[in-house]
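Here you get one chain, nothing else, as structure tokens; it is the form predicted alone.
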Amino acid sequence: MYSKITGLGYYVPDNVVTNHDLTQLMETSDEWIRERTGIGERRFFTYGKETNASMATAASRQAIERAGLQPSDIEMIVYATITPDYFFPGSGFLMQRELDLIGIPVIDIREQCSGFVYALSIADQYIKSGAYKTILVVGAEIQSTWTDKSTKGRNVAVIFGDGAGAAVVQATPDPTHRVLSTHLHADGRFAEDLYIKEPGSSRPTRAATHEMIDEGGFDVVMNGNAVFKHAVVRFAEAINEALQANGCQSSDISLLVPHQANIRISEFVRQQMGLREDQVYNNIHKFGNTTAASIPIALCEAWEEGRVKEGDLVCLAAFGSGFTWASALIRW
């Protein structure tokens, strides 16, 4: 028994944030942001009207009903996110909960950018495994509350937004269109070239202090030129790593979807893999870098526009903190 991606969902804030309403809350400018991230507005969530888990609960209907099928067929979550909306539990019990699912196991994994591949590998094995025949696989983050949009935070704050896809994964006999193979990968050396140290749960005590927040214990640390170096290896390493696996050539990827961290990688991975701008999927100059949801927004609005078609060989690539970096690729 193999997978297959049978539904496709997303949602994004009605909230957009262009690069102008940024400057209104730091020194920056289009061109800034543009120039160096490809980034023209992103979406932020409106409290009170969404959450972590209703985006996700949106996304998930979506991707069912595309599926042609009722919540109720659903057997297992597997959901991926960096920003849920309790410390515990995860927000994925919060979407179990609205989706009305209750009793089915739930997996919460927080892999940062690579948590939507990480989360379809999860189901992949599953399903191959005979244990679960439809499993529904989400990525979804808020992070326009936690970072800073002053100048001192502008280098991160422009880059990130919210919003939250969906995929149904579920099991076919089909040896041909399906999830041909998952690779993950981490490398812990580097986990502190990209993270945010507060709050953490090895502290003398449970309160955020006057010092933690002095000493910018809760902003983001980006070491960026070291992520750009890691990423544009990594991202590489893990494609060539589905291909030969599945004795495949770049040439013959239909569309590579790779998670929405910056145009400027996405551009060098494609140029070091020597794809066509047509074999690549960008929309980061829409919703900014969505981490966990980034990969399934993309593709589903890939598949929207007609850009994933039934016997396209798509790959789908990731490379974020931890450092993680994982990849996926798909007969549709």
The other form holds:
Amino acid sequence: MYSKITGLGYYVPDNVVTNHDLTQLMETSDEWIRERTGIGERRFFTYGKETNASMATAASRQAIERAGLQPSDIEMIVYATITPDYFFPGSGFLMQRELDLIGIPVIDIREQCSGFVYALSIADQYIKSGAYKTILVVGAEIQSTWTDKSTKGRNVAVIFGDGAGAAVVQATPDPTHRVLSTHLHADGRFAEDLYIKEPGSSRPTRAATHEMIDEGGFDVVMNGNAVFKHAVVRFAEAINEALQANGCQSSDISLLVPHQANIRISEFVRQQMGLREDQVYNNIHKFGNTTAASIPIALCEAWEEGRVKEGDLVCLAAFGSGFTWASALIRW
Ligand code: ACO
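Now the other one: the form predicted in complex with ligand ACO, given that the block above is the form predicted alone.
All chains and molecules follow, beginning with the one already shown.
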């Protein structure tokens, strides 16, 4: 058995936050943000209306319907997020409850911006092993509560947005139209180059203290230069690894759907790989960087626009905190 994506869905909050809106909160400008990141606007969730799990549930319902299935057909959930509703258990359990799938296994993973590709790889292994036939793979994030939207946190706050994407992955005997391979990597030496320290467990006290907050323990710390430098190398490595594993060349790629980190990173990778603009899908201008949700949202949008068709060679590639990097090659 092989695995195949049979349904895609996504959900983004309808609260659009433009670069101009951010200028009311911090010293920044539309020009600075667009030039450095490619972002024009992003979505922020509305407290009391959306949660990480509710957005994932909406995306999943759409993916399940498009696969021609009922929620009760799902046998396992693999849910990627670094911004769960609770410290524990993960949001996958809340979504399972919402979809009334009591009893099926839920695997909650983090893996940051590479979360969706890691989750897809886990689903692919379970399907190839014969253990399950229908798995729901999700990436969902609410980043807007974590970012410091004052001038102090502006280098990070302007980048991130909220949203969720989902894919139904099913077993298929078809050796052609399927997930061809997935490739996962990590390098913990750079863990602190992109991280949030708190709430951590290895601390002298039980609860969050004012010192932890004052020292920036709850802020996103990003070494932007290090992220950029590593990302452009690892993205290309991951894509080349997927191509080589399947005897393909970059010219064979119908569509590359990269994690929407920053348009400058995507553009650098596109040029490095010798890809035309129409071979790479970007929607960061509309949604910002939604971490684990960015690839499934982009893939779903591309599919809705008719840019992912039967027979196409689709490459997913990610780089993120950890550092992690990963790719998947799919013959649609
Ligand atoms: N608006 C206006 N000015 C800003 C802003 C902002 N939002 N943010 C930072 N600045 C200022 C800084 O204060 C600084 O001013 P100074 O020179 O007077 O001190 C100047 O701009 C440069 O600041 P840096 O923090 O060094 O910003 P940089 O030019 O590196 O750009 C950016 C920041 C765009 C994030 C850059 O580091 C980058 O492209 N990094 C790549 C990593 C990345 O994209 N991460 C995103 C997600 S991570 C992931 O998905 C894997």
